[in-house]
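First comes one chain, alone, set out as structure tokens in the form predicted alone.
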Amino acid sequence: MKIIVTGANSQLAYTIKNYNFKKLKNINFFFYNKDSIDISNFDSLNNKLELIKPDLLINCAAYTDVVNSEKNFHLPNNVNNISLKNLSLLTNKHKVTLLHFSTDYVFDGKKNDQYNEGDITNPISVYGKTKLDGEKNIVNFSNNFIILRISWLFSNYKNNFYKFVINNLKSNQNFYAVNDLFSIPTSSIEITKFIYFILENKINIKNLKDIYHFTNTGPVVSWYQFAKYIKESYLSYHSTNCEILPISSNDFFKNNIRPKYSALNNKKLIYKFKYNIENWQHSINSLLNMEFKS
């Protein structure tokens, strides 16, 4: 089985690349960054698919800068939306299953309860709008896809909130954390373990055309509460003089373009695939254990 992973410089692609898929026989991954596969270039993408002849394409390519998306619509729209029509049409042509990642930012955050896949979408940011439009392109044009909406992705790779907190704890630097935005953190390792589960058990995803929410289990938290938990866990390994200071999202970001409450309900995925997902607290402890006991 051949698998192409686009967006090879993303934290999720890094996690997949460093996970132990070698235990699975006859699974070959091909990782491409935007310089080697431009998903917005139809001919370039077509040529690569003809060359590799993959069975599965995992699209980790995305423009995720929420603030700059407000200033430059063209860039996020090209990557998050228009390019997904190319991916859909070409994966159809080459009979490739498409696995794509979307976001909790397709919702406006006014529900105050965990969002289900069928809830009305209403993004309040340009980033969220381009991600939603990309979903619609896949739904309208792809013959075989899985879209996983994820929230508050974290890992020990690249730039993310977990790494930000850990770096400040190590350097004893006080920092602010927003206390009025709420969701469920999602570990890139948990997503990768799910992909491993699909491949190991040879689960047939060839006929799927559906959207699922993938988040860790565990309680809904603010960024401030999330940071406090990371600090508490960190203290089992090292001391720190770092203080975490609560702040409102409007004071911190100087805008209101993020949903106030964007927790995703993952029961549909758990039921469909009969798959158990770890809680995010366990994922945090696992990352810290890997870092300090390796």
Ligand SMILES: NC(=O)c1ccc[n+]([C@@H]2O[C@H](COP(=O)([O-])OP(=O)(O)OC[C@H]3O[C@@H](n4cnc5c(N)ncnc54)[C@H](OP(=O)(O)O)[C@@H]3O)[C@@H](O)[C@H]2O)c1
The other form holds:
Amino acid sequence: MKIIVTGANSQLAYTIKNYNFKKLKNINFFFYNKDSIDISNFDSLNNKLELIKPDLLINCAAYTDVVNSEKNFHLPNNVNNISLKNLSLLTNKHKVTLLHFSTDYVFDGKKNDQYNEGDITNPISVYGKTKLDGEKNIVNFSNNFIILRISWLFSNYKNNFYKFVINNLKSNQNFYAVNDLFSIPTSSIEITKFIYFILENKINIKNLKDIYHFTNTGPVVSWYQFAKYIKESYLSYHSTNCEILPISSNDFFKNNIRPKYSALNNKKLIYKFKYNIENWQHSINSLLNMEFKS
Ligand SMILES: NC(=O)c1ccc[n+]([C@@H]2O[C@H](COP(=O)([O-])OP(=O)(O)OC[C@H]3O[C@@H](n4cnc5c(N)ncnc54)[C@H](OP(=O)(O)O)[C@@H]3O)[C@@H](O)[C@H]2O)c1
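Return the structure block for the form predicted together with the ligand; the form predicted alone was the one displayed.
Below: every chain and molecule of the assembly, starting with the one above.
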């Protein structure tokens, strides 16, 4: 089985690349960064699909800068939305299953309860709107897809909130964390383990055309509570003088483009695939263990 991963320099693709898939026989990954496959370039994508003839395409490519998206609609709209029509048509043409990632930012955050897949979407940011329009392009044009909506992705790779907290703890640097935005953090290793599970069990995804919420299990938290948990766990390995200071989202971001409460309910996926997802505290402990236990 051949699998193309686009957006190879993304946090998620790095996690997939570094995960041990070796036990699975006859699975070959082909990772392409933006220079090798630009998903907004029809020919670049078509040529690679023709050359590799993959069974599955995992699309990790996206324009993810939430703040800059507000200033330049064209960039996120091109990558997160328009490209996905081409991606759908080309994966249809080459009979490739498409695994794509979307976001909790498709919701406005006013529900105050965990969002289900069927809940009304109403993005409040340009990023969220372009990701939602991209989902619609896939739903309208792809013959075979899974869209996983994920939230608050963390890992040991690139820049993410977990890394930011760890760096401050290590350097004894105080920092502010927002205390009025809530969700359930999601480990990119958990997403990768789910991909492994699908491949290992040869689950037939060839007929699927569906959207699922994928988050870790575990409690809904604010960024502040999330940071406090990371600090508590870090203290089992090292001491730190770093203080975490609570701050409101208005004071911190000076804008209102993030949903207040965007926790996603993952029951549909758990039920459909009979798959257990780790809680996020456990995922944090595993990451710390990997980094600090020698
Ligand atoms: N991070 C989160 O908290 C979060 C939350 C919810 C959903 N998601 C979704 O999860 C997915 C993965 O997110 P991530 O945080 O791992 O992404 P990321 O680290 O921000 O990386 C995105 C990658 O896409 C590449 N890219 C941009 N335009 C491209 C194009 N036209 N063709 C090919 N590649 C292109 C970028 O390349 P360059 O670096 O060269 O520009 C970058 O390496 C995305 O769909 C994102 O929307 C993320």
